[in-house]
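In the form predicted on its own, a lone chain appears below as structure tokens.
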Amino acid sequence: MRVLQIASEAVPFAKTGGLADVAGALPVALQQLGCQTTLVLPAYRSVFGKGLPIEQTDLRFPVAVGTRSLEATVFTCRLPGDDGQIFLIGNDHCFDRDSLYGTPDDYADNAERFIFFSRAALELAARQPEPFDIIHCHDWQTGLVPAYQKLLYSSWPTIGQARTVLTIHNMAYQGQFWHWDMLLTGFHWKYFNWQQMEFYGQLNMLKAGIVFADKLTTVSPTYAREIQMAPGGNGLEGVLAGRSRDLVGIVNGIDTNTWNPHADAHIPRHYSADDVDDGKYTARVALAARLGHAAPDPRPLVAFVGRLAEQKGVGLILDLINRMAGSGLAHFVILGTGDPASEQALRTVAASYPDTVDVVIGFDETLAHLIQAAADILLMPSQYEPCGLAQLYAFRYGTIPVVRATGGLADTVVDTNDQTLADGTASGFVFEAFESAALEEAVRRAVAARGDQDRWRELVRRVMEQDWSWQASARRYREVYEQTLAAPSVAVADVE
């Protein structure tokens, strides 16, 4: 089987997000299960002073966007380790900037760049020897994709008889532009209507892929069950329960080579499940040294890593922290960056309560895996999670997540009772309302059961003894593939 990926970004390329994670280890984990895989990316300005084995080709060729021609020129990169083949696109105008996406806002000609890009990545398919069975695209710069294939390269030998798979990372960011950026994609005005591209007088990217693709994927089983209802589809729930038979949630895997106890270089002893302790305790020693504190706290350790954010419950944790700071109960640790008033807002209560919360504005690889490993409690809060990943990282490092009950969190985090302890599903601990008080009580079980050193030593074997790999998520996939190739292709209603 041929698969062609078609991404914005990907790891070591570039990366803004859980997308650049996901088509960057999936088309290796494809590729050791038998797929030939191609992957094809922009030629942002910084992925060529990251020191990758980049080298351009004498392929180029004009793409039309709108009245213009704009040339594509192609790169391509070998990495170790990976046999697949993979194709950067390159043109000045639309990727010579200082940014992917455009910060804080974004770039005004988005519409354009990834009209651009979607265009060139068929264009490259078609001009390769071999035809492709799967083209695989993800989120609303590539949403276009499937409409093209169908449109207007449906008569191409190498990707006319594909099938298209798309596959959506967030539903909260679908690509929204005015309605005269349709003349730039090359359709004819009939395709703007309710039912296809047009959303609420807008062309909308994402809502074409959906509309267009053979089959959907998202990030999660929940997730796909979420944004089939408001407010989780974000205004296309609507279009995606008219697809509820082609969506499919698969749960992504993590990179168990960089995250991974036994061998990770940021931490300063190597551990398994059979000498969890030691290692966690050495974790410990070395974060407080980090933090400026003599000694480690003895006190169970709460810990949250990620983007400062309403979506990632951050109101929550404030709350939590005020609440249950002067307990004594617990020590807290908050690495992360985003919202200038929750950090703010974090900084003063670490202030107040200086032997028990610890807070890092910014973002640090190293302490990032040092926290993880150190920690004995992840808090995931999330007011929605698609997927999430922190809480698979800290399976890894046997630190136990307490997650709210949404997307991939769900799917992922079993609560621990007397039952799921009893037949060894138990994974976390889980609440239902987006609310402090729930929060709070679900962490207040989680130090409890601290306190019972040979249950939760139990518990942390068996949450690092689980398989959350690509390898797994990977044979998933495959198996969509091999759905879609067996079903037939998603007829072009005609509207008028």
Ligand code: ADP
The other form holds:
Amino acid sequence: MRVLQIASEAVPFAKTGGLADVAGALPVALQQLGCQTTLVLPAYRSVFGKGLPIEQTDLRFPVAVGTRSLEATVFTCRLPGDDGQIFLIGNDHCFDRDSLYGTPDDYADNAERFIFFSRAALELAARQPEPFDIIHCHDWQTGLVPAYQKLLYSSWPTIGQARTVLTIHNMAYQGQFWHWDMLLTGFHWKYFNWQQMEFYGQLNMLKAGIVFADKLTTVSPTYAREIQMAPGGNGLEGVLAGRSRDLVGIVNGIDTNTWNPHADAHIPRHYSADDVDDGKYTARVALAARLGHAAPDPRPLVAFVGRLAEQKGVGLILDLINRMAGSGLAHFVILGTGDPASEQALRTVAASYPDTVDVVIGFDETLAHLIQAAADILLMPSQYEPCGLAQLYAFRYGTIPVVRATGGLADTVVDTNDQTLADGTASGFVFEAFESAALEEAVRRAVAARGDQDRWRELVRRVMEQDWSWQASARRYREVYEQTLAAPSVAVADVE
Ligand code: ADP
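Can you return the structure of this protein in the form predicted in complex with ligand ADP rather than the form predicted on its own?
Once more the chain from above appears, this time first in line as the rest of the complex follows.
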């Protein structure tokens, strides 16, 4: 099976979120399952500064974007351990910029940039010698790809007969642009209607993908259900519910090489389930030193690593610390960046409890690994969480997650109680209501459980033995591709 992956970011080239982890790892895992994969990415300025063996090819071709023609230049890269093909599409006007999408405000011409990229990726694929069976695109940035394949490229070589799959990583980002950007797409205005590309007067690229793709996936079964209802669907719940039969949830895998306490270059002592206590203690000594403490705090270490955003429950975490820091029951460590008000509030609470609360504002890969290794408990009180990776990393490091029962967190963490302890499925502490009291109750249960050494050790051993590698997820994707190939392509409705 030949699979074309089109994504706006992928590890190790460019990353702003979980999409990059999936788009980087899935092609490699599919390749190992016998699929032939080609990955197409934008050649952002930043991809050239990473020491990757990127080479420019002779291939260049014009791509129509509205009335303009933008030239696509093509780069390739071979990564060690990856037999798949990787192409990067260059265009200085679109991609020679400081960031991927613009920060703090999105670039005003993001519609043009990703219309160009989507078309260029397909036109590059059409120049390859062999046909593709599956075209798999991701999120709003490539949401127009299924529509292009069906409406403008259906008679082109190597891509015209393919089936299209769209993966939704987060419904909060839909790629909505003013209606005149329809002129840039090259599509007939008749598709700008409420059943296809229009959403409350705007062009909605994710909606177009949902309507035109042959198959839809998202990154966990619970999130697949949540997005078919308000508020999870962010306004597109009706469109998604209409495609319920074609929507599948597949939990992401994790990179088990990068996140491996047995071989992690970021931690002071490697460990496995057999010597987890020693490994964690050594990590705690290193973490205490890093945070400016003379010695590690013997109390249970409760951590958070992630974006300081409302979605991640940062408000609940602040409340929790304010409620619990005085109790002396636990030590808290927070690593994150994001909303400036939350950053400031966290700094303030850390200053109030210098022996109990550590806050590091910043993005620090090494510290993230060290915290996962050192901590006993990882907080993920998300309002919504399409999949979530940090809880899966925590399992590998013998750190027990406390999560809200939403999206991928509900699918991957099993609450600890007498029954789940007895049947061996317990893997964390789960709460339902998006309220600080509910989080506190779950954290107090976790801290109390930490006090029972034998039971805790058993829990830690079990979570460390779980397999969340990409192999299992990639097998599910391959099944979805097979089902998609076996079914007829979704017909384009003629909406007048
Ligand atoms: P999302 O993609 O929604 O941000 P995930 O849990 O899927 O959430 O993935 C978050 C990833 O980003 C994890 O790998 C986490 O370790 C990492 N991360 C988030 N914030 C930071 C930070 N401040 N420093 C280091 N790593 C971080």
